[in-house]
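Only one chain is given next, in structure tokens, and it is the form predicted on its own.
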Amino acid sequence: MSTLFEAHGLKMYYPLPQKSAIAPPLKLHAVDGVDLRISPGEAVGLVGESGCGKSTLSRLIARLVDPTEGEIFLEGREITKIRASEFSRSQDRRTIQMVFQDPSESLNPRLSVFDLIADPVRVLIRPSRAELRSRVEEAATAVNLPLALLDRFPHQLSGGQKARVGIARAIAVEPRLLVLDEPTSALDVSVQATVLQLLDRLRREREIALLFVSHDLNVVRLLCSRIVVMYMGQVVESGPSDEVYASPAHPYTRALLSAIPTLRPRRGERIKLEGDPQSPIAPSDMQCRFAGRCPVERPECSVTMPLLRTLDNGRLVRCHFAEEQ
């Protein structure tokens, strides 16, 4: 498959206040050496517990923030050197659009629905008045948003309608990649299902690639053909969703999947992780980030950092002993 988006060695470190003038500078490692590839029309799920770096990575991919290190390629062109502030005004911004987690927070309450959807069109396309209305109405229709709501304001909409406005605003400029940061987490189950069906339809009809960031593994399984699992700023496993769900290779992935709520009897016991997570502030490069919590930990895990490697079945995993589990 062709590649739409590619990232190599992405890092995002946040400097922390120094305790004294002579103390060494400390940095929080939010994203620490992530590689990612997304093909046209592909739906990729990015999962992991809170604080693992999912949202930071999604903002790096959407070019809302500049990485500390790493390279980003869009349709084969490196765009890392374009600063995020400049990227927001470039034509490449049309290719990558983001849908934020809470539509109530991401929609300007002073703008009508029409102006919310029209705003990126005005900036990035600069159409005539007739073309602007046509694009706005086409985007609203694509997400099943009644045109009668275009004159309303966010406080007059339901949660599902706000979510549709956020998606319509993103697709109005005809992007090729949508980055979705937990777009259904604030919605009830029935509305979640409607939004997921909408996203899948847009992906199929317009061949829009989706990067779906979520902590809800059931939701990811419904929408995504490939899953990427993060832990403490690193990718620990990646592969086709069906294979990862059927036979997870990394101990952390197994623990995540064992925690999925289900009405059916479990095939195995719930895996409860003991111990405390390592600090994301200047973590050691000489041990596995999962050391101290891993239920199958061995002495080698505490002295050697495992590399993200390819197994015989083509799946990527960051574990010394993935083949033995």
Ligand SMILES: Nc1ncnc2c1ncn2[C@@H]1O[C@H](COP(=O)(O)OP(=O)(O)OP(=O)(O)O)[C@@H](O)[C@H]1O
Given for the second form:
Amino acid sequence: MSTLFEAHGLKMYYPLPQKSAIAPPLKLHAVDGVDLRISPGEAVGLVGESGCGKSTLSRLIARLVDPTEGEIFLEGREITKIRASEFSRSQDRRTIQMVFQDPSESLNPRLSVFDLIADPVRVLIRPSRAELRSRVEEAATAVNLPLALLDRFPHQLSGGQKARVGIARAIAVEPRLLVLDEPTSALDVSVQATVLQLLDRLRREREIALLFVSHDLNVVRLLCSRIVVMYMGQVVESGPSDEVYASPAHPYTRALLSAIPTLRPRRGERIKLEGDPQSPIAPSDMQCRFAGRCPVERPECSVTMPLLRTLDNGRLVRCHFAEEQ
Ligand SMILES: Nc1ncnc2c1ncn2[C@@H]1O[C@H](COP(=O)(O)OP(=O)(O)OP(=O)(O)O)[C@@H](O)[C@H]1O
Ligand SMILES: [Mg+2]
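In place of the form predicted on its own, output the structure of the form predicted in complex with this ligand.
Full assembly next; the chain just shown is listed first.
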């Protein structure tokens, strides 16, 4: 399979306010060495508990912010050299588009639906008036937004309609990759389902790849063929969704999956994680980030950090003892 997007060693460290003038500067390791590859038309699900770095990673991938370290390639070309501020006006901005979590907050309330969708088209494509209108109408139609709504303003729309505007705005510039950070979490369940179907249709019909961030593992399973599990800024497991759901290889993935309510009867007891998570502020590179909470921890886990490695079945996992469970 060809590669659309590739990232190597992505890091995002947030500097924290110094406690005193002589105290060493502290950094919060929000994303700490992530590699990722996405093929054209592929749907990848990114999951993990709150604070593990999903939003930070998606903003890095969408090139909205500059990484502390690491490289990003789009269609084989490195795009990390261009700063995020410049990137927003570049032609590569057309290729990667981001859809935000809460459409009520991300849509400018003073712009009509037409202008909301037209905005990125104006900046990135500079079309004639006629072409602008036809692009906006095409994008609205693609997300099942009635054209009569184009003159309305965000506060006159339902949650589902706002979500559609957010997606229309992103696809109007013909991206190859959509990065979606919890795009349906503000919607009720029935509306959520129609938006997910819409995303799946766009992926199939236009070969748009999706990086889909979600708390909801059931949703990820429905939409995504591959799943990436994050824990404290690192990828701890990755593989085909069906296989990861059927036989999670990392103890954290097992705990995460055991907490899905509908699957609980088939999966046995819910795994409750005891112990405290490590601090993301200057964490040690000498131990597993999951140490202290891991139900199958052994002494080695607190002296050597496991690398992300490939198991015989092709699964990527960051655990010293993945084969033994
Ligand atoms: N601008 C910032 N400055 C400092 N720390 C930040 C900043 N943004 C995020 N963080 C920290 O980085 C870590 C990762 O945050 P992030 O928002 O990426 O997590 P998340 O996985 O998206 O969480 P959630 O599921 O709650 O949305 C957290 O510890 C968070 O407190
Ligand atoms: Mg988030």
